[in-house]
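Okay, so here's just one chain, in structure tokens, the form predicted alone.
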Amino acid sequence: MNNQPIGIFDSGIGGLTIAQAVKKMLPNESIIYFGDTAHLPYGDKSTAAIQSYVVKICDLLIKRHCKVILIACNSASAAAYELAKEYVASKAKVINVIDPIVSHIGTHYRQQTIGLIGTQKTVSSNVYQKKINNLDADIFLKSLATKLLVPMIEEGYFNNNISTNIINNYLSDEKLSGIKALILGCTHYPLIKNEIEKYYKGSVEVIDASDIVAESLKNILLSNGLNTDTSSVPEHFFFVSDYTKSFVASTKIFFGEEVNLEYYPLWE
């Protein structure tokens, strides 16, 4: 089982920021990535809809013999993590992107005020609030749904005047006043991290999930004896539920290199 691949999925290409961090931290591990581009963004979908997508995606990753399934999407983690664990059962370990961030916050920001930006689904679920409350670390969370950021990034609008104006408008919202750090509660957002840091000018730490989640995955593999043989040559496969040329071009930006995408519809 050790040399079986790691399955990673997201509503689109945002999860490739996680996949890139995993590839860098665990260079011998094979990755199977699924982007559910036919249904993006998940942030404005119902819980029932997201759960139906996640079950179908888990079917694919189980058939591909993944030893771990990483839900590289905050909206899907909030809506379907517990269902995915129950559905997959003992066939693979299921992990999400939220728990590693909450653990990091609990370690480094006790008795602090923390901000969170994410999709409507992630923010309205209150999943971060509930998990942070369970830490009993006297952390005050301020959350803001930033609905335009995912479609903006998916369309390639970042590091320009348009994205800067949208980002600054969100970050200046009084709901985020007085924060010590800001959680990027969507795997798309690392691509605009520089613009967010530019707005804060060093006054707020911007917390990117990518490396934190990759480190957590590494620890889970080691503690469960699932890390692959160091002599193994990794193979990476990428699937999307809706294939477009623009998406192919965008994957290089997210993953840092060219990838070959295979079309795999969730429903025929």
Second form
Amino acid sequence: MNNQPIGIFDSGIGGLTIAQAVKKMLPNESIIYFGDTAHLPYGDKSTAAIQSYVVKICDLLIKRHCKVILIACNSASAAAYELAKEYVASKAKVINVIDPIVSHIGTHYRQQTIGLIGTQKTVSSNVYQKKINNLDADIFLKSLATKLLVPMIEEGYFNNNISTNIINNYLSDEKLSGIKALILGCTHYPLIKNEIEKYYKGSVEVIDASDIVAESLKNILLSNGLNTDTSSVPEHFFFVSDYTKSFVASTKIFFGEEVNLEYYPLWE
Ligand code: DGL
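The form predicted together with ligand DGL, contrasted with the form predicted alone above:
Below is the entire complex, every chain and molecule, led by the chain shown above.
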């Protein structure tokens, strides 16, 4: 079991920001990444639609013998984590990107006001609010759906005037006033983290899920005895359900290095 791969999936290539952190934190683990680019974005899909995609992706990752399935997408974590956990049952451990962040917030931001930006799906699901309420840590959450950010990033618009204008426009919204920290509640957003930090000029802590999720995955592997042995040579596979040149180009930006992106006909 231990040398089996870790399955990581997202609606597209945003989840590669998580995969990159996992690779850095757990260099001996093999990764199978699946980006459902045929259905991108998940953020404005119905819960039922996202759940049907997630079940099929879980089937694929189980077929590829993944010991863990990491839902590297906030929208899918919000819409389908409970279902995926039940569906996969004992065949693999299912984890999401939201719980590690919530636990981080609970440890570091008791009695503070925190902001959240994410897709429409993530924000309207109230999943962060519900999980933060369960902490009973007196944390006040202010949320804003930032719908333009995923298509903007997917189009390669970041670190330029257009992206800075859009980002500043969102961040100056009254709904995010008075926050102590801001959760980047979408796995695409690490790519615009520096622009967000520039806006706040150090007055607000910007919380990026990648390292927090990778650290939590490491602890889960260790506590379940699922970590691979240190001598094992990892093998990574990167699949997408719709293959275009622009995905190939963005993959390198999101993962931080060249990868061999392959088309996987999951929906044929
Ligand atoms: N990366 C996904 C997330 O974390 C959002 C992208 C999408 O809308 O598909 O929510």
